[in-house]
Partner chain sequence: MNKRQRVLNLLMGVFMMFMAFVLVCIPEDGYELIIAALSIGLVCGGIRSLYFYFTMARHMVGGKRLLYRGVIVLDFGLFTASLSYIPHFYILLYLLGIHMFSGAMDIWSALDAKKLGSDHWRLKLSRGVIDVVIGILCLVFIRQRDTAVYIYCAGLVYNGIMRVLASLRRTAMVYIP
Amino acid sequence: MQKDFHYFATYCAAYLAGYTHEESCGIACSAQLVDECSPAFINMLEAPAAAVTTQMQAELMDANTDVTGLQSITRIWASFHFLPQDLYAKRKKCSKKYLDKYRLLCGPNGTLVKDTVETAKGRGLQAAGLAMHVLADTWAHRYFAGTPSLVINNTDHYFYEIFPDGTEKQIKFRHSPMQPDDVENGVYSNSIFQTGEKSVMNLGHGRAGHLPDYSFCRYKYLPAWGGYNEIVKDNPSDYYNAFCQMIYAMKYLGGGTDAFETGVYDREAVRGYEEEIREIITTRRINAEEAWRAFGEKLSGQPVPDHNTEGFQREYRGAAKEKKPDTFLGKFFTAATAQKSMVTNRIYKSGNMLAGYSVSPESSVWRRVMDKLAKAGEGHE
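In the form predicted on its own, the structure of this chain alone:
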């Protein structure tokens, strides 16, 4: 997903869930920050290394792809952008090496979605926003895995957009990152095909370009993990479900409900707005920011500001070391560390070493690390 959904749509969902305008802005900012909290961002602020939630393109290109390097990549991308749907999925006639990668396939309503939302409970707006980013991406990024893998993430040239009237048009891919996608002519950028199994070009949905990030796009293609058999990805339906599920999840985080369960969507909260929301989601355009902003301003009667963390950065830099964890970014870093620890520990406990060894968030060792993080502004993955 992009900023249009992670920031502006998240603001709308938060407001519909009962948060104030100011609280909704904080949640939305935290949700978008997941796509910005890179090693460079962390280093600039001299913040905890364990709180990294993404890697920029240049950082990925320079990343090591040895065992420890791949584990570091997987910890980040599986924890925040490609949450595994079923760590114990079954697959016949395959090696454990393949099965471990297959079990990292992202999808909605898995056990880890419930764990993610429950981990955010009681941790403030920052944790709520971070959890909403992760939850939303389970819908957009389904069928791809947050680990570099050709045998899982590759696709074939067979790619067709399916239009509302049922007609189909073949999608053309190119590797031209500096050029915007041409929606009208169906020309999109994707990663360069690399035969190396562990190439970063084979991370996540790189081989499908930004198609999973566009709410309007309904398409069919041949995924490698599925034996290159046809599968249909219905983004309009998935994004609508993601929006309604975020409302339900945030009502739980805000204390409006006693429990969070997967497969539940708050349709009642969007009653009267369904047509407007679906129109925003299905309109064919690269960027829906202004449409979501207008909807948010209609809901709250307040101007929805652009996403900007400069003030939070100044607050973090200016705080004494022992006070940094109490700042907006300090709370975000703590939430990010908790989420990453939870996910990587679940992967490790399933017998899968692709994310490396991880200490349980419930253990005394993890609590000591978090205490050190709080006191010294330092952390370890």
Contents of the next structure:
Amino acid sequence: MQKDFHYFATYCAAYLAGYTHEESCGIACSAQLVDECSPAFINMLEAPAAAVTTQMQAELMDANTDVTGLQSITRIWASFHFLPQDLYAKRKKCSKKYLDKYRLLCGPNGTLVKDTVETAKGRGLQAAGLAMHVLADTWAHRYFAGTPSLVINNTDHYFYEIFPDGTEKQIKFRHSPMQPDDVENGVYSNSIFQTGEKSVMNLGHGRAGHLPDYSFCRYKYLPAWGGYNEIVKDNPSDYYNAFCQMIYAMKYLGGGTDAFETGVYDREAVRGYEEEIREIITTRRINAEEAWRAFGEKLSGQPVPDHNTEGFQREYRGAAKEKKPDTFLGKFFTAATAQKSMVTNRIYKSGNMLAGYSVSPESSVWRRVMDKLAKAGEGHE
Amino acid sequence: MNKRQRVLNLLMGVFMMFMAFVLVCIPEDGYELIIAALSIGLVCGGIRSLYFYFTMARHMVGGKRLLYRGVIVLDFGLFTASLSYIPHFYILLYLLGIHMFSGAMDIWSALDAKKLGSDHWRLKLSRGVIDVVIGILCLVFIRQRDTAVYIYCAGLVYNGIMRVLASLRRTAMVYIP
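Right, the form predicted on its own is done, so what does the form predicted in complex with its partner chain look like?
Time for the whole complex; same chain goes first.
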């Protein structure tokens, strides 16, 4: 998903879940920050390296794709952008190597979504925003995996856009990095086909271009793992479900409900706004920021500010070392580390080594390690 | 390209220039070395493709292409290894054939890249055209063995230099986060 949904739509969902305008801004800012907290951002702030939640294009191009490099990439992308749906999925007659990658397929309403929301409970607005980013991406990025893999993430020429009147048009992708997508004429960019299984070009939904991130788009294609079964991706429906599920999740995080269960969507909260939301989601455009902003301002009656973290960065830099975890960004980094630790641990416990080794946060070994690190004043993955 | 790919490309380019030098200096043994290197490379590549197919790609849509590629490459490698004991004339013909085939593939790939709006199709096209032209020139002078060998070595050096330049070039790649 893009900033229009991660920031502005999350703001709207937070407000509908009962948060104040200021709280909704904090949650929305954190949700968008997940797409910006790269190693360069962390280095600039001298923040804990473990809190990285994304990698920028240049960083990925130079990333190592040896075993530890791949584990590092998988830990980031599977924890924050491609949360696995079923770590114990079954697939017949395949090698362990293939099965491990297959089990990292992202999708909504998996056990890890519940764990993500419950991990965020009681940890503040920053954790709530981070959890909403992860939850929303399980809908947009479903059917792709957060690890470089040709055999899981590849697509081929069988790729058709489905228009509202039912007609279909084959999508011809281009590999032109400088030209933006032309949604009017249905011309989109995707990543270049690379035969290398571990090439970063085969990470996530690169082979499908930005199509998963366009809320208006419906398309059908043959995913590499699908055994020639066609998948129809209905983004308008998925984005609407994501929005309603975010409201339900944030009501739980705000104390409005006792439990968070998967497969539940708060459609009651959007009563009276359904048409407006669907109109925003289904309008054919690359960027729906202004539409979501207008909706948010209508809900709260207050201007929704642009996403800007400079003030938070100044706060973090200016804080004393022992006070940094209490700043806005400090709390975000703590939430990011907790999320990454939880997901990596679940992946490891399922017998899958693609995210590397993990020590359970509840174990005494972990506590001893963290105590030592706290004394040394460093953060490690 | 990432750093590892750049280093591999650079080493391959240097190796090709070295092999051209060897072929000019010691043509009798040079052929054996080139055939051996080509054969080992093709056999390893073929086995790698087949291993990848049977462990991973057989579950992938379009994975059979990797099976075919592995079988073809392995066959070429084994066939290449069997060429050691035939007259050098035929070895040179075989090497020319591979060179021209590679050039034709580069031309096809360049035209494809042009259709997709890539900015780097011209370089690839020129490389492909030069490979094909070198192959044709070698065929024209095939009876004058030394001339043909020198033209072929010039082709190897040219390809080696192109690989080295490619490894040093900044490439703009589309990556979708």
